[in-house]
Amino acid sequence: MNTQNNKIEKLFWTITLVAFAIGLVGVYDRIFYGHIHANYGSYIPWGLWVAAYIYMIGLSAGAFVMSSLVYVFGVSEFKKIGKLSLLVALATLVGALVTIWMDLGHMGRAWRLMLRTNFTSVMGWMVWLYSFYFILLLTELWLAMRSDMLKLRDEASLRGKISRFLLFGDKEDSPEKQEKSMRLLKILGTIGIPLAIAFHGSVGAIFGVVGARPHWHSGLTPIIFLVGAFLSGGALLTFISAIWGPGRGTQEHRNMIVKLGRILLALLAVDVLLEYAEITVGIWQAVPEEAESLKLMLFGTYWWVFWIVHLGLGVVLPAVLLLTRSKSVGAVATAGLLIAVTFISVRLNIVLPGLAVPELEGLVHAYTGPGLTFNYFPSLSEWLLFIWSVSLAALLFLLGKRYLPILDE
């Protein structure tokens, strides 16, 4: 079993610093020449950057909402993994800011969202939320490591005596502290369930509010941002915990695997059934902008990218692994990982319908030019600069998995 650890976690070694070398291409080109070789332009101003920020922020609250399972209700089956879906909440954090810090045509301003916030703007808010959430996110990592440090005291490895200084500050615990941390940490992940929920929902709202983009406007936009979020983040950890999870092989593994299953099968049906609603009464209304939307969402040029990638293999596939072998790790992994990787294309399928419907009847003739298209695809830039920000917080995940106190075996 040992030696199979050490061949998965030497190939996603491997996978990661590959993806990571060659996505530092997609960085030099954004850094040195902006937006000249991104594919979006006037018409669609939003395009796979935009998408990968909220996919990975998607991520990032699904994991944490797990997380609360432990911290907050105590769900004793999945104690094992709380710090792991901590970890994994902050990686995937990381790596939606950045991404969406490379998409803002003036990095060097990103500061003045904090000092000169707009509370009127839902933006502003978020800018706050998303503030407060990775302090939160930090503070509650640490807590829940420093918990679980004391059995780790006494090694004598160069990696116990890092750990030991960063969570202890070399001086003694005691059971006291050990329970006050305990307490504290279920308080703030009390608050930050709610935090979490706002911040996602706010990115849901962004969209929400926009008036002038049909497919975009509905009360419902922020819940089904939630729900995704959840699914996805909660399919990512369920994939993590199979493969790196503590007692691998063992009794207490496979039922934490078969149950994390069960709730990702019970997310999985919520998310179609407000997908479909969602479809449907977006058809059947008649307004002409949201029609087109969807109609170019299910038949467009880019139609596989809803039938075959998101709903064969991120709908169809995993739901049937998970009823019919809901006991297997392996299904149950399997499952998580399509469910986890596939997401994007519902982020995709958000952020460029919306955008490729043209606002005045007549508009995609009245003017012409390199950036005055309803036709997107991300270029070659994007993709790597894409593959650079996901490989940046699996990085983070791997090196904080290796150097920190995260596995409980």
The other form holds:
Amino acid sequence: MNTQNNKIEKLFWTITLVAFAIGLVGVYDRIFYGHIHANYGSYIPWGLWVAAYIYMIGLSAGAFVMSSLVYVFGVSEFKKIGKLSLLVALATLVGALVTIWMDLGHMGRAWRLMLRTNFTSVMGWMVWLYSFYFILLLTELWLAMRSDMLKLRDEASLRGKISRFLLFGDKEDSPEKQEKSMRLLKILGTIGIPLAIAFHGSVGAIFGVVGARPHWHSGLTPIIFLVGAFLSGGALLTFISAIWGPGRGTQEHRNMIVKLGRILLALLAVDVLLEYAEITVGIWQAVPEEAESLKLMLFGTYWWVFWIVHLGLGVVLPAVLLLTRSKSVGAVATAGLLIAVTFISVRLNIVLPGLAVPELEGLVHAYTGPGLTFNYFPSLSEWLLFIWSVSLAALLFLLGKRYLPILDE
Amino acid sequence: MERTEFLKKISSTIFASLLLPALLNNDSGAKAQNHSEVSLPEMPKLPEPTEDEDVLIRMMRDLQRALKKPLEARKWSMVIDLRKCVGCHACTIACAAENKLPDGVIYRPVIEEEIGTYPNVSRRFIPRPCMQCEKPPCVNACPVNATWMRKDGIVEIDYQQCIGCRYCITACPYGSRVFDSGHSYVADAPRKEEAYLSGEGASVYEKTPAFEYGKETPRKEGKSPIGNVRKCHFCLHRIEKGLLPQCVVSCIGRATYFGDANDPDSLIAELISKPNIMVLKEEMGTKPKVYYLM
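Please supply the corresponding structure for the form predicted in complex with its partner chain (the preceding block corresponds to the form predicted alone).
Zooming out: every chain and molecule, the one shown earlier first.
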């Protein structure tokens, strides 16, 4: 078991580091050439990076809500993965924010989102909400690790040094202090639930309020965003807990994964239901433009993103695994990985079909030039930066897992 | 029409819109020496009104009258007569030249439509500037207050404030907002000095400063408006100096009209009151100030 796990660990480090190194080319391209090599532009203003952003921010919100099961609702089965879920939430949040920061036309002006906010814009609200969420997440993670870091602080290892640094001079531990930390965690977690719902709901609302894009313009959009976040974040956490969760091989660990698998199945069912509602109502042609977007998604050039990647690999296969082999840790972990990885296709299918239907017929032929097209496929630079930001999140997770007392019981 | 009269009419139009400002500018040479200042005269001088004067002169007269009113009393509007538009795309190009638009940025494309089947077939040309909506969905989308509706109704963008998130582009139902990715028409042109359309010569167009929103902005790598969202602004910098927008002046069929809709004596107000007037996507509730005559 241990050697096998070492192999998995090595594999993940290798993949992450290689992807990170390759992806750096994309970062270089973005910093020195701006948006010249990107395939998004005027008619398709948002592309892979925006999809990657809502994908990762959804993973973060989902993982965070799982942590609240531990710190707010005291679900004892998941107690051991409380810190793990906070770390996943933090790593994916950083990945998401870096991606969307690179997507801006003027990266140096990002601070204006905070200091010159327009509160009639949903995006203005979103920035403030996830800033609070970021601070809350850091505080929660620190509190959750505090007593473990106190145990580590006397070690001479790098972990000990990091713990000493992160404690900021906090030395003493006592049952009262521990209890105080847990109480504070509960309060923060309680604030965190509506905050996570509000901030990810607002990410959905950014799309939901745009009347010019019928594919997005629906009261269901923020709700689908939320359920998708819980599903994808929960799925990622299930996979990670199955591979790295404390007490691997024990009955307790097995029970936890089985239970996570059941939660996943329920979330998957709700997500499919909402998606079914959205697609069937939309394709009824009541709003021709919305039907156009859906037809693009289902039968357009990139039909396979929906049918094969999302429905096949992200819904049917995991559902079969979760239904028929619900007691197998390996099967549940595979289902989690499949759902989490393929969920980028759901995010792409929100962003792109909504934009790829021309606002005015014939506009595309009126004047041509870079960015004045409704055909979009990410450029090499876009793929590279995407790979880099995902591997950045993975690297943060692997580093956190190695040097912070995340898995300590 | 008498030939001389016709020529007089044409030349007066050209003079008023193009030559006169330049001539007046030469007179005030001291002022022109200050390079940072926009080198345009305060107001072009117009000929005495005649009964059959060109609509451009009439509209310039309307324009000058409107400029005497306070900002909030003006309501800049445009009317495009689709029956007169011949689809020459001169407005598209004149606009690009006026605002020194780079590759991939366009403010006023002309959409072409074919209606019917042979032998009952016709073509329709729809120039599409920014609609300068009275209820602009793009303004509410901007997270950093970089775009707003001015008191005279023009939706302005502050290039120095825009962060380039492109949310406003998604919010516009007309596709009027575009992203300046930093492309250039002459980037790949040969750089040999002796070549006629290359080297320094070719890049002059893109190095010449634009005067959008009355600010002199030469194009520089990594600097705004590169990385910004851009759109038509009714040539605000021209209107404020008493000149009509470039698309209006360049229209060979006199199909584009411009003026203050709040002024009941103006040509534009006259046209907006016609029963065959329409706006694009009225159902969106955006209340465009660009109208079309069908």
